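One chain is shown next in structure tokens, namely the form predicted alone.
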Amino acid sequence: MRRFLFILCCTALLSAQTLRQAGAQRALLIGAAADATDANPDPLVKEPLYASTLETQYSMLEPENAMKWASIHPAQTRYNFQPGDELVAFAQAHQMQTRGHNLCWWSYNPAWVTNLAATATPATMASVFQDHINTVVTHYKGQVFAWDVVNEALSDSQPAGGIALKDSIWYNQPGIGATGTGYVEQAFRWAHAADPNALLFYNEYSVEAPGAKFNAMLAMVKDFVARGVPINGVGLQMHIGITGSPSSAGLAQNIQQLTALGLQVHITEMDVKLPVDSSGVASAADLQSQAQTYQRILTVCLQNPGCTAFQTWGFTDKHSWIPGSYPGFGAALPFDASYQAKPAVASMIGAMQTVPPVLNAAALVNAASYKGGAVAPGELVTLFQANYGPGSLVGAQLDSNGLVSSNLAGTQMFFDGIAAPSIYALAGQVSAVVPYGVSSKQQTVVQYEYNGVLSNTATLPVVPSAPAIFALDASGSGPGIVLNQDLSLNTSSNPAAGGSVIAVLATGGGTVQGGATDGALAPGAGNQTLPVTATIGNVTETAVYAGPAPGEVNGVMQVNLTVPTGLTGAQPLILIVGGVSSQSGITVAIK
């Protein structure tokens, strides 16, 4: 049968030198708030250092003001998209993500909205609210990857065990006719309807430390998740100083409680204000303390893979809200007013280069079915949430002995200290082949490494087989990777004939008769040690051949089967290896 080669060839990413490059190696978006109309003249256009620093150092930008109600919807019948469009165009030109801020806030509403609220009915306010969300989200559909849907809805004073909301025109003055957190929920539902692919966040301040306000927010989002409200994450603003809250342990606890719900966490508006002199200059000692604070908060984020973005509220002290809001304070951002990097920049890059990657046993899964819990000898596995690795994809490479290398651009996965053949590596997702040597053991200790920095270890059971068929779209279900007898790819438009022989590509078959060398390309000899059968459309078939796929790395299994007659269309396909079945949902097309 034809070789269906999985090996890719790519080049490694050079060592990180900027915040953006370091973030790419951690699968972490490094962002900054920016504004096309933040100053006069427009800094994005008129200040070359503003634009060059933003695109060089950051992989994500968020309009600081350009997408808020007062800016983007200044009159009831008029929208002003120009400043937001300018920022989105800048992000697209420099391969950055755009994060939208915000669709609903108790503050910064235009006069026409507040005047309308004085006499309007809740039904009228609901109509205005829905029109705004639908119009703005639709305008930026496919361009803004995530939205702060509702901003700062919670009161600073929270009752024990309850949820208190701020007074606002959207809640109770006059509100939109919803009770409790209903207006927040409705905003998420309308935003999701306008762009089902956008990630939707609730954004709040003073919830980075444990306490009543965090508990109220947690209760709200937990309720949303339980009832299917389309919420994807929570933004922790993080406007802080160099002393006091939050502690690293408290912040980690809060992030873990949110991510346990299946939500992402973004640090959305971080700045660390310092006392400054009359010229706006902070002391050297305070700048060092600031650097440690940035490093400490970023470290907590890196230690929790569900924290997927780290953003500051601005990036240069030249354009910062702090001096105007906190007299006597300033110098809050990573770059000074002359766009020179402050100690905070080096401290953050250092954290991203040295904080150990996190290995979660539950995130190590079969590369074909995405089922985990145990590993089999020779199984191709994928480790998700591998939050330190190459910033761009690096494919499998052969070493000087002609074996698939266990080291890809500094990335390695170990099983009981034995480096596994590497299939590909990318920050956030790596794939390897479980060494055949684990077959003699009941469990194996797994560890991950990038550039000499080792993760924690995780222990997983070893099973004789964990069969899974590769899906054509790599989703784990749907049409499988199956070759027809004439070596063409089996598809709905190219089905296999009854009585012909097909080749199914899979993994997790366990050991091979006569043994198999880790990382070697299969010569086509030998069979799986365990018996292999299959069902096609509920008809049982014995394998004509079941063993290593010729030309593929050992661990990719090829199973040749005779197609039953009398079947047509997409038929369910299951392999059974040693009594263990592959995943359901894989099909083969038959005519």
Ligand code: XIL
Given for the second form:
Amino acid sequence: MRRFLFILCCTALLSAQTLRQAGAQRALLIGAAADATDANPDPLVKEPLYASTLETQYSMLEPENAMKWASIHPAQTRYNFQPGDELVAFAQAHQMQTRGHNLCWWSYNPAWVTNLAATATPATMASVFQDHINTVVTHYKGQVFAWDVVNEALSDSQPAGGIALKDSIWYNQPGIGATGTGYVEQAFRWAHAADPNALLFYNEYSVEAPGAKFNAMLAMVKDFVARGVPINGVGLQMHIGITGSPSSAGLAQNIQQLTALGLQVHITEMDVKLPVDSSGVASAADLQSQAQTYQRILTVCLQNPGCTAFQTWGFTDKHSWIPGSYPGFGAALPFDASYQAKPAVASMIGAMQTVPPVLNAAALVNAASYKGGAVAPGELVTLFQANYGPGSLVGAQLDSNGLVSSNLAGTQMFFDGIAAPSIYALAGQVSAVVPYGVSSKQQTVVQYEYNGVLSNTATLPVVPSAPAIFALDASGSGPGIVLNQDLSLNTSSNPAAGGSVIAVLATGGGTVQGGATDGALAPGAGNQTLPVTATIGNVTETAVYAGPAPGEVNGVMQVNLTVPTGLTGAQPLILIVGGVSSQSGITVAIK
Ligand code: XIL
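Can you switch from the form predicted alone and show the form predicted in complex with this ligand instead?
What follows is the entire complex, opening with the chain shown before.
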């Protein structure tokens, strides 16, 4: 019996995660290009292992060909959405995201459009281009979360300091009548008009390592960002081998330069081709090198929270473009032709379980106002981009002492080594209460941890107060969380009367007279140490009460105020704690 229990324990501890599960803990989409009825035979339908591997191992799919021009728009007046729809339906049935590929490419165009280009005017090409983008993006509106809007627009050789574009029917043969990168820009504008919520990507190859082609791409997207062209990200294709692949430092530098512009980066088409024998078999040593290459590239992605998706170009060696396009090479994907995991799968999961999460000081903000920069004792803060944590939301829990626990499913945040009471934890977003012990300090060293893996540290200034009022919709502005005198929620349809007393919920009020225990639920009294006043409309009010909110975790501040008479409607509400004002944009409804 003992022995049996022992086995149970350790099998559970070592139980292998899937790529998808490991990715969920990194707030990272793990994707694969997939085939549907545009391939013959249709593996999604004909091969149970294709479908089951795809849905258990991946959280995102991208049609390998089904949404390209030649597949989806085979005749000028005919669209064929069926294969794309099949993939979208599969993704939705398995809670996966669909990434759209692509709306514009120099290759894979249907004969009718290349024939048309031989004689058409740029104006005709522009209208065909717009119709296509609008029709396809509209068809998948709300279903495709991100599009490769333009694929491979850049030349392989670039002039120093300039941007050279590849010849194509959309650029210059005859083109749509735009100069320079204008056709790329136009495609983004039309895609955005058709689905303003879709993330729009520029996708390119041979831009993973620093060099002239990367510089040209960076210049193009930098210009787009500066001029407000609707672009959200860049896709790095990553078709590589075990030799000559980009260095970790070079790739990290490129990703950093892109994310510094506010763009996301997706690794979109990774495969690692190996020399194979006539039966398509690679050597065991090469498979190990391949595993290391996958691990190395994924590690660089994990080291920058702006790298938000990691996708391979297919997932099984049974269906891969490599043998056909690179004779003598193959075995490029994480699963073999029988759908067995190759060494790459374990190495990728290993990277996701061990690469330290990133703590970006700029992403640690007040939980009510989302303002960052400095922290106050007792402030509820949210750390965004926390790229290691539970794959689904874990809410606050009380420990055996009745205190709000500082450890939620293995997630902890530390200030000068003191574990902070946790409000919630989710990969990508962790919230906690700044311990009161920082009040004696000028600055505090912040760090967080998941499953025993520590992030880097960041040092933040400590301020006596950083007040912010909670917004009703958690957006940081609009109607505040305010209770009317009868304890009902203040809303535009339930406004407070002039002369009545309201209770405003806020955080960042600093210390409490007599001290407050970290993580304790507040009793019904106590007072902030710093003076608290407020303005409602243009009327200044002194607080009737300003202290811990009864029943809430210490750090949530309640401020009771008398509603001025003579004001009606949504009035601006500001708290002033120790001379520091809460965020603007919060309102209270008055009748
Ligand atoms: C390839 C597909 O894998 C093939 O099946 C097809 O015949 C040609 O296109 N870069 C891209 C992808 O952006 O769309 C390409 O996909 C591979 C190179």
